[in-house]
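Encoded as structure tokens, the following chain is the form predicted on its own, with no partner shown.
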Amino acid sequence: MESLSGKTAVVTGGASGMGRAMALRFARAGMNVVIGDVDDDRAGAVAAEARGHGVQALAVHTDVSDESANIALNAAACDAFGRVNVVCLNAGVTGSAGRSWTLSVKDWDWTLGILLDGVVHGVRAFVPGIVEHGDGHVVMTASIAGHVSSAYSGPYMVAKHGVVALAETLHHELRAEKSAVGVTCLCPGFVNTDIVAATRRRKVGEAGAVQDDLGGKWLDFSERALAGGLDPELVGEQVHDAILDGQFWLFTDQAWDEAIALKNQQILARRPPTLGHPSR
């Protein structure tokens, strides 16, 4: 895409963190923005802040795990602005944490429903229209966890690997059909968001919660690491630039490059993986 001004962006999970940063950066670029989120108050506040940049903005209650909610979000955006040019499939949670074999089916379904099914639903809801008019870009929020796995967060790791695979697949399909629509696979490292807070609020035994002691330790580590992470505003800038540059892979920093390279070497050598760590 050569320009974003006057076009429309939809951001799921746009009420906070990286999603909020993306939405406001798009507004500063002159885009109308639609915020899809389950937190109506915060989504409304982001929409109001976006309108302060002289663009139009809309907040739509959206549970991305619900196929019909994604379809309704696309419809609301098209009704308001005619078409969607950029969609950021970004809504996320840390989800259920604990030993993979002790997590319940509900733990797996709840987490995968948001992190993976939410992206699948978004692709199905938004991509046909974007491909039809041909002037657009799809951003999928994966994670470093889509390349390097760790213990005690199985649903999160599985979902993020799935998002990476879906982004690659969509890219190949669009290129095969000679579409001008672009794809960016956003793979953040540690970013200073409150994504852990939702898991903290859930009770043990409830889907999406910490389910055992080791899951709790993983969540504690994640919370500390995120607190020292990048400012979400920087990620918003990176996403904006990646869309204009037609960039597929977007890693928010280089801290995990060595861990990713080591994993690739281990795959080629048929060796079991070691636990990945950032290089700094």
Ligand SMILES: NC(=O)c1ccc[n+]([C@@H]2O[C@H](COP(=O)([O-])OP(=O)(O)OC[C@H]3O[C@@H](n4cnc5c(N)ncnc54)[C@H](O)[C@@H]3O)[C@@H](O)[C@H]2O)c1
Contents of the next structure:
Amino acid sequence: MESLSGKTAVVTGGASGMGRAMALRFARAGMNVVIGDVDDDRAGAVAAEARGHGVQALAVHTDVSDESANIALNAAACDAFGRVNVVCLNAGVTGSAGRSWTLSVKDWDWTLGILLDGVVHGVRAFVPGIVEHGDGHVVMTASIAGHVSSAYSGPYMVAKHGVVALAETLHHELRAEKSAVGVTCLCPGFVNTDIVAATRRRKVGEAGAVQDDLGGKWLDFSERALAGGLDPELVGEQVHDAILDGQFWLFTDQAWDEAIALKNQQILARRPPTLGHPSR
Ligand SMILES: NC(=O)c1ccc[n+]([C@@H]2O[C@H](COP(=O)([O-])OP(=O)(O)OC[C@H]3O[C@@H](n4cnc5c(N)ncnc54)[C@H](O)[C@@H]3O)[C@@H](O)[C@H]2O)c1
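Now show me the form predicted in complex with the ligand; what you just gave was the form predicted on its own.
First the chain shown before, then all remaining chains and molecules of the complex.
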């Protein structure tokens, strides 16, 4: 995209962390913003903060795992502002943590429902309108976990590999159609957000919570790593710039370059993978 001012951005998971930072960066760039999130209080607060930058903003209660909620979010944004230009499919959770073979189907479905189905629903709800007018950009929040894997968070690893594949697929399709619409695959490393705290707030035994001892260790490791991670504001800035530059891959830092290179060398050499995250 050549300019953002006066246009409209929708950010799922915009009530907190990187999504909040994206929404506020867009507001500072003069965009109207729509926050789609399950956390109504924090989403409302981010919308109010965005309005402080002189733009219009609204918060729409949205559970991204629900197809109809994504359709309603697109409709609400179009009703308010005419069209959507930028959509950031970003809502997320750490997901259920534990051994892959003992996590229940409910655990797998809950995590994949938010992290993978949520992005699929978002593509289906928003991309037709953006492609039709042609002045837009789709950002999908994947992760380094979409490139390298670790143990005890199977649903998260599977979902993020899926988001990387979907971002690549959408990019290929839009190029084949000679569309001007861009795609960015955001692959954060460690970013200092609320995502682990949100998992800790889930009740024992509930889907999305820690389910066993090793899942617990994985979450402890993640908590320490994220506490030393990047400021989400920096990621908001990077996303803003990637949209204007039409940049497909957005890695928030270079700390994982060697691990990604090693993984690809191992594939070509037919060697088994080594741990992406040393979480034990
Ligand atoms: N923090 C990191 O280090 C890191 C690294 C790689 C990728 N990510 C990804 O970044 C994205 C943003 O996470 P964050 O770290 O900013 O976390 P965060 O917890 O600060 O923000 C996530 C937001 O998503 C919302 N959300 C959760 N479930 C939802 C649902 N079903 N529907 C709508 N909204 C929902 C939450 O309410 C919250 O506002 C996620 O997709 C996450 O997987 C994070």
